[in-house]
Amino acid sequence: MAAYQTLEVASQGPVLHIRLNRPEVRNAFNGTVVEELQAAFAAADADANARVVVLSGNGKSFSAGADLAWMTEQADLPVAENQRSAERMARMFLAIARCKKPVVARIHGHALGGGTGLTAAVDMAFCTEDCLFGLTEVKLGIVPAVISPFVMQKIGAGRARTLFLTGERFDGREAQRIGLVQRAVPEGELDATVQKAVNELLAAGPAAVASAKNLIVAVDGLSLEDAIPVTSKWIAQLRSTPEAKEGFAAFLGKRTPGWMS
């Protein structure tokens, strides 16, 4: 497993843990974090043993967003280089959103700016009730441009409009209400809640989970009529696979499917 400067990456059976590890700056990300997160999720895609990825942060917070010292450095770069830096960050978020494995986030403390963006990019996120989120970029004279597609896909343009324009902070309960996270729980219940979600994912067929992620991308935006040839072909191909046949046989035989053994 590759060595990282700003991440801790460890396997626990079929679960791959990727932990932001800059606790001294509340896991704010700089160029190294951007590069290493993209590399870690590319490695997760290629890891045949990993079935679920859990993203979390060491220390007091999940992530306080972009490191302002690093952002200041990027602002002083020539225009083309400044834009390339932003594109690298966008592709890091895309690597998380398009990871072939389901990605679960464990959110605590602060998840501001890019930390909210990370929350939006994963498949499912769980947080503490008092966790603080916020698309706070306008308070710094910028906008949440790179993370905007991920946030808007998760919570919708209407809710994003208020949060982008005001930069207001909101807690975990509000994050659950607007759909940014699946559930906000008391701090003492966070690990058990994340583990329950991981267990549900491990009980599902791994190829089916990967296919479900692709299905959402393929169907989103299609009319009901245009979706018919896509979805009918999808299920016809999938239900003839060895994994589907094993799932059918296990259910009918009242036994555990092979992917859970």
Contents of the next structure:
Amino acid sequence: MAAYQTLEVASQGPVLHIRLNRPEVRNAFNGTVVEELQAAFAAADADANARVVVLSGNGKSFSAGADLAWMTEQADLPVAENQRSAERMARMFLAIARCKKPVVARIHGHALGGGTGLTAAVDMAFCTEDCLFGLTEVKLGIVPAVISPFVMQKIGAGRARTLFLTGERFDGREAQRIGLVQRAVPEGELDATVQKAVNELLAAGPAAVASAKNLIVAVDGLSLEDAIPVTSKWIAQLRSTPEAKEGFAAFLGKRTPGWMS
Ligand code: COA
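Form predicted in complex with coenzyme A (COA) structure, per the form predicted on its own context:
Next comes the full complex, and the chain you just saw is listed first.
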């Protein structure tokens, strides 16, 4: 497994754990983190043994977002280079959102700025009830630009309006209420809650899970009429795959499917 400076990456059976590992700056991300997250998620895509990715952070907080010392350095770069650096960050979020494996985030402490962005980019996020989120960028004189599409896709433009404009912090319970996370739980229940979600994902057909992720991208924004040719072709192809045949046979034969053994 590749050695990283700012991440801890470890496999546990079919689960690939990617842990942000700059606890001294609350897992704020600089250019190295951006590069390494991009690489780690590309490796997850290519890892035939990995069926679920769990993203978490070491130390007191999940992530304090962009490293402000690094942001200051980027601001001093020539315009084109400054923009390329921002685009690399945007592509890192995209690599997470488009990871071929389902991505589950375990959020504790703080998830501010880009930390909230990471929470939005994953498929499912679980957090402690009292952890704090916030699109705090305006408090620093900037905006949550590259993360805006990920956050808006998850919570909607209406909710984003208040949160982007005020930069107010909000807790895990509120994050659950607005749909940023699936569930906020007491701290002692966080690991078991994440594990339960991972188990649900592992009980599903691996190719079906990947296909479900692509389906959402393909159908999002289509009218009900325009969706019909897309969705009918989709299920026609999927139900004839070896995995679907195994799933149907396992159900009808009252046994567990092969991917669970
Ligand atoms: N960029 C760079 N350094 C950061 C950072 C960031 N986003 N967030 C925290 N740090 C550094 C602090 O400067 C501090 O460094 P020091 O030990 O050299 O003084 C260290 O991390 C610990 O931070 P501290 O504030 O003492 O920890 P805390 O646990 O009390 O609070 C936070 C954690 C996340 C609430 C707080 O650090 C914070 O508000 N950070 C900024 C978050 C933010 O607005 N992010 C948006 C970026 S666009």
